[in-house]
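One chain comes next, on its own, written as structure tokens: the form predicted alone.
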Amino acid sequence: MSASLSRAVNVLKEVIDAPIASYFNSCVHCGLCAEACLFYTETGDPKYTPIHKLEPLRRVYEQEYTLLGRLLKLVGLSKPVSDAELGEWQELVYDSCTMCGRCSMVCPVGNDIVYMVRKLREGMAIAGHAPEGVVSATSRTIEIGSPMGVKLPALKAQIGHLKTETGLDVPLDLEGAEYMVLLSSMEIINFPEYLNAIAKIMKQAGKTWTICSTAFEATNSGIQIGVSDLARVIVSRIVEGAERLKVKTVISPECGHAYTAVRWEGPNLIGRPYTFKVQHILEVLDEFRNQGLLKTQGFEEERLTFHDPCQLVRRGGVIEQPRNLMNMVSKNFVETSDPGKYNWCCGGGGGVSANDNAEEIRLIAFKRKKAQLDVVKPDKLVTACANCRIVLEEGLEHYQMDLPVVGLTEMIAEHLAES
């Protein structure tokens, strides 16, 4: 066996675990899961039916472990894996996969295809067939703490401008506060309105909270790339910071894998429970909203509709807040076909957006989005994820659509009732 091919293998047989080995067995090959991925509904490519993404791990499963593959491997009749054939699967595995989990809701014997995604990443990226763009943006969040290379500094200019604009103050670093808010780069820099939101309902609903000047990333490269190890630094990060301070919960943001990452893979990835709780912020607002906390006034004239966050809604089961939520500030919401756990992926997530070699493939993909969009024909798209937001933008402009696009947090703030 030649390096090159010892590598591959070796490498794909460390992530083969019990759960691999079960959804392998018990696949039935019924194909509904190309029908659940908007890169074969939009492509009609067979290639990217989910499953078949796979195949590299299957052949090593099946030539490793398994009788009848070690006898066709033996013969001749299955082809081994080899380093270069992993370099050629980057495109179905991390082009041309957001990590939505629609594949896995619909698969009838319940096979978890996002896990097994998750495995062939990591083993890919040991092999080193990441994409660049995903590898940077890991390795900024390993030695600076984000993936977008924002720095303390410029967290602290955003905080300045906010105080100076509303007289409102950020308290970093405040120990035995209530709530720890977590930040994504992409609201740092590119939806500085966000923090000014969570200011403003903090004050209205009379909570302590703070950021900790070491741990405010959110976002999780380490998840994306398909690296545990690298994820479980960012996570302890975050970890240490809550402990650090004493607070009681920890808020993730309009992030979908950062929630996934801190919320449900978090404990699994330091081995031990949290010594705090974490929701999403909305989670928050809903929770704010149901004691009476959060008080608004005025509706949105337009027709509104919400994009549902995969991490957020299907993998993470935060449906109904969000709706909740929508209903406080508009009296003409509606749904998108296929809303909730079921709604289709902005295309981008799962590291997609930040995959230079996605670009093609992805806005391809944006069509389902569109299809959708077409349909409902609203006026303002709402949603409560960071890089779905800036997706959704660049989809809507490269299909000439001209149609806003919100976060619902800072929605909620814009309609806060004065005290």
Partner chain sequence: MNEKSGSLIDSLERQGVSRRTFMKYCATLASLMALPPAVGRAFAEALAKATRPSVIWLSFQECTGCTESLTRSHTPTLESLIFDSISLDYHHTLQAAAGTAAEAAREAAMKLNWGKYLLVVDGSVPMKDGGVYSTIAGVSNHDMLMDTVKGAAAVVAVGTCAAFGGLPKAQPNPTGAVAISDLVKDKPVVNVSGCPPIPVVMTGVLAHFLAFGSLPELDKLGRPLAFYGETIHDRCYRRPFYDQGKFAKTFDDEGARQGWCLFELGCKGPVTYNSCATVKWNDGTSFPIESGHGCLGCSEPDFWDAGGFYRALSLPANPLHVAATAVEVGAVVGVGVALANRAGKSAAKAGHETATLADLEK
Second form
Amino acid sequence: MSASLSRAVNVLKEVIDAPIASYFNSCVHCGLCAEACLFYTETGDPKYTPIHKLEPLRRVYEQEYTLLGRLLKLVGLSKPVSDAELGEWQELVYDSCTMCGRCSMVCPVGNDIVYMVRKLREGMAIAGHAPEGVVSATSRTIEIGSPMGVKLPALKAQIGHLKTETGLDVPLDLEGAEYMVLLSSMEIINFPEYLNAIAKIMKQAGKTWTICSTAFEATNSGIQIGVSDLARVIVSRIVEGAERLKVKTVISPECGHAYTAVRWEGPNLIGRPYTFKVQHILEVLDEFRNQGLLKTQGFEEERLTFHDPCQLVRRGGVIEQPRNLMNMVSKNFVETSDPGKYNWCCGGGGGVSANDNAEEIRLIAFKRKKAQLDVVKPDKLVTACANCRIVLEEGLEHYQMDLPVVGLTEMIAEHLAES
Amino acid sequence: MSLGDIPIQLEVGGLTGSAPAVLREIAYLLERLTRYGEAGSIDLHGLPLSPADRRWLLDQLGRGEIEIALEIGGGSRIVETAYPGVWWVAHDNEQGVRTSEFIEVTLIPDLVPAHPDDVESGLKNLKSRISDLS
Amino acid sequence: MDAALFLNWVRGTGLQVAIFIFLLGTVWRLVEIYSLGRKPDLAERRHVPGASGWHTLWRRSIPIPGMMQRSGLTYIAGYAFHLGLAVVVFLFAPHIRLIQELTGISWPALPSQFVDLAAVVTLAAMLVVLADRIRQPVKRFLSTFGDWMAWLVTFLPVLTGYLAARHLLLPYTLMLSLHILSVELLLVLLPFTKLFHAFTVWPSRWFNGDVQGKKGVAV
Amino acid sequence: MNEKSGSLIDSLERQGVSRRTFMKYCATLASLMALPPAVGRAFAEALAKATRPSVIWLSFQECTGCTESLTRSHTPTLESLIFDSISLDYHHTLQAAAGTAAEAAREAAMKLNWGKYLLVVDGSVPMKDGGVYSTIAGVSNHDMLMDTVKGAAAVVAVGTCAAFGGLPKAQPNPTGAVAISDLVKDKPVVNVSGCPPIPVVMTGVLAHFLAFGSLPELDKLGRPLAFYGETIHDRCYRRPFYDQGKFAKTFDDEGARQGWCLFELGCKGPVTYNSCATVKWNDGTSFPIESGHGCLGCSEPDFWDAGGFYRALSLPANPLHVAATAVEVGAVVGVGVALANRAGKSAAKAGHETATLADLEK
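Swap state to the form predicted in complex with the partner chain from the form predicted alone:
The complete assembly is shown below, putting the previous chain first.
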């Protein structure tokens, strides 16, 4: 057994717990999870059945933590997991899984399959079987601070830009601010409107806020590649920044997995509860709306629909907020089929958008979203995740659909009442 | 209170469908009797007949011309049915309980003719009686 | 061995061995599985009504929107045979009698005609499930020896039970013995095959519902 | 008992039994033994000419119920006449001789009829502790059986004790009781089981031996097939109720009054091979089920330990008495695996090397 393989098995042994054992013992091979997975529904290839993607993890579980499995392994009836096998599984565990968690919604025996994919990735990555694109994104996040290589000067340039264009201030490292705003690289580079929107909204709400110069990046490739040790390094920067600046609330940006990383995994990664609150920007906006701190004027005339980012909605619990906000500025908001927690993924989550090997299948999987949109026929597609937004734009372009995609926060900002 | 006062209902069910088969068997045995002179018999105890079956069978067979009553270790009856050569033979024990029951298909049932040995000893007895007369 | 001795064996030694292995296996496997434990979740939980492990215990019995259209057969046949099994196992008078003998607990039975019907429905549904497993690419792809065996050892008790109750095919004594024997086979294999989902399904649903419930998602 | 001259029919005639009476009896016996009519006639003729055999009767661990059953007819019947006409040279209960004289009679009969006498045994043989639990004249049952069987033509084990061990062999079998067939391997053994057996079965076996010089056809348990070929259930007059699913639930409910099937009240009819339902008891009066009580299964091996007389056949004997042990053993195995798992997981944690970027590159 190679060193990397034995480390991988060791890591899997660490992460296997009672829920995983319960799940593997519950699976009846009914195949319903396949019907919930857009990689299966759009290809019809049974190998994309979610539970099948966990085969190496199941074998490690049985061989290490069940008496019968150990005996079978001892007499050679159950083959140990090999490095080559893990290599083969890369396609199933990374390329064709966005960790959207839809399979976990349908499993009749209640198996949380995506929970197990997340754990299997720990071993896959240590064995050296994470896709190159995701590995380099992770390297850049660890070494430079952002998966896209955005550094503080670039952010400062954007802040300066904003100041000259709108006259709005973006306070850097303001100690004692109520809110600490995080950004995703994409928002700094591709969608600077987001920062603009935050500044406007915070001003209207009259809240103090800040951006931490050592922790402005929210994305966490460590979560996507599935290496907790690295994810911990990344999330610790935010915790440290927030605690140093003594903020009350950290705001996760319009980025799905960033929310999962900082809101749900963060405390477990650092091994203690936070001393601050974490909210998604949509949660904050909805709270402002409730408190009358968010006032808008006018409505979008066009037919709008909302794409639910998996990590935000099904995996994050921010379900009603985007709908409240949509209705605040739109009179023609229509839902696609399977809205909210039942949504279908854009096809680019869980590191798939950063994974060059997955480009082809990602576009095939996009047919799911396309079919949904073909039914609703919106004039504009709204979402709340920069990664979804990029993936949607690419998919729409590939299928030659002329449909603009906008961020919800930025759309709200456009309708802010002039005070 | 006598045994008869206890309301035990032994009779159950109706016809089981076995009785007609017995009729066919009788016809077969009769054919053998006429063709080869071979006697045959059917042991009714060995057949799962309900009381209703038995009554039905008796009705079907009807009554012939001969009825013989024997007193041999309990009563026995040999009754000719409406079909000559077919006899209903029923044996009771000393307590009057039916011990066996046969349908015999024969010119004359075995029990009826006297045994040569018995005839011989009967003759001997008769002769001694005659000699006593003189 | 004649039928009487066979029946005596399956009712006596056989059942004893089967129950022994079943109980032993079940306790062993449950301890083996759940002693692995899990780490406490340190993230601050979101409180949403209806989002908890307990809710998921029953909610997971209902297919999510769209799944009925995509996989109706799996759900309907699955429901039919699980409910049918429950009716046949727990609402048939002689079975209740048996449970009462063993535990002292009893409840009203369904008329045997209804149980007969349930048995037929169960058998039919199980045949459909089998055909579907053979025909449907995903199910065929996932199927292992264990799946076929689990099907068989579930099917046999229902089939032999039905034949015994209806006095079909073989003498009652022999059929009853085969029925008990097939149940014993089921008991022996249950803790060590996917049939163990009968137990683990509840904690599994609870875990899933709990993890997602903390996030405020009712799954 | 020493009169050995003449055929059976002669001896019967002397007692005033007519030939027709004898033929009627033979017809009934043949019917009970399920002999085909043709064989039945030959049977009567052969039996009439048969001579009286010597019979030695040994009683071991028994209650004398079998002897009672065989000898106590209400009135002397032909059956008992045949029984009386055999030369019963040794029988504890019936013989006049006692003590040394009795044993001497046995030895004399053995010597005189060596190789020809019929050995009848009732009761089981205790084997534990050298067989001390039952002795006759200081000789253990085992030794007396083995000694007497040497010159026997055949052995008839009368009653369930002799045939299968019976009540003395019931758990926990304190005397180590065994059946005759467990000990006698080199002589034909007929098991006339039942507690007690039906008298006519005994007569049937004797008559067959007398008429044909051989033993009747036996089933797998060594019982005459003619009498043990079908179950009580097969010939039960309540069978139609069983088939209709009409069962008495208690001994005094409407079903019981209607004469419904006693299956649920523990009747062992379906698994008991005997001819009570056709031959009946007390000179053909009735049999247990006719009197409203289920069959106990007394002609079957180990009927005493078959799970209770009033438990329906479909109910298991007592499967839960192992439950506590099973749960304990399961818990021990489970905890054992759990401890090993815990150790494995701790080792995995201890062996954890913090992942670095370098680890991600293959």
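The term rigid core refers to the maximal set of C-alpha atoms that superpose within 1.5 Å between the two forms. Since the model is a prediction, treat every value here as computed from it, not as a measurement. Numbering follows the first chain given and starts at 1.
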Superposed on the rigid core, does the Cα of residue 14 end up 2 angstroms or more away between the two forms? yes
Once the core is aligned, does residue 69 move its Cα by at least 2 Å between the two forms? yes
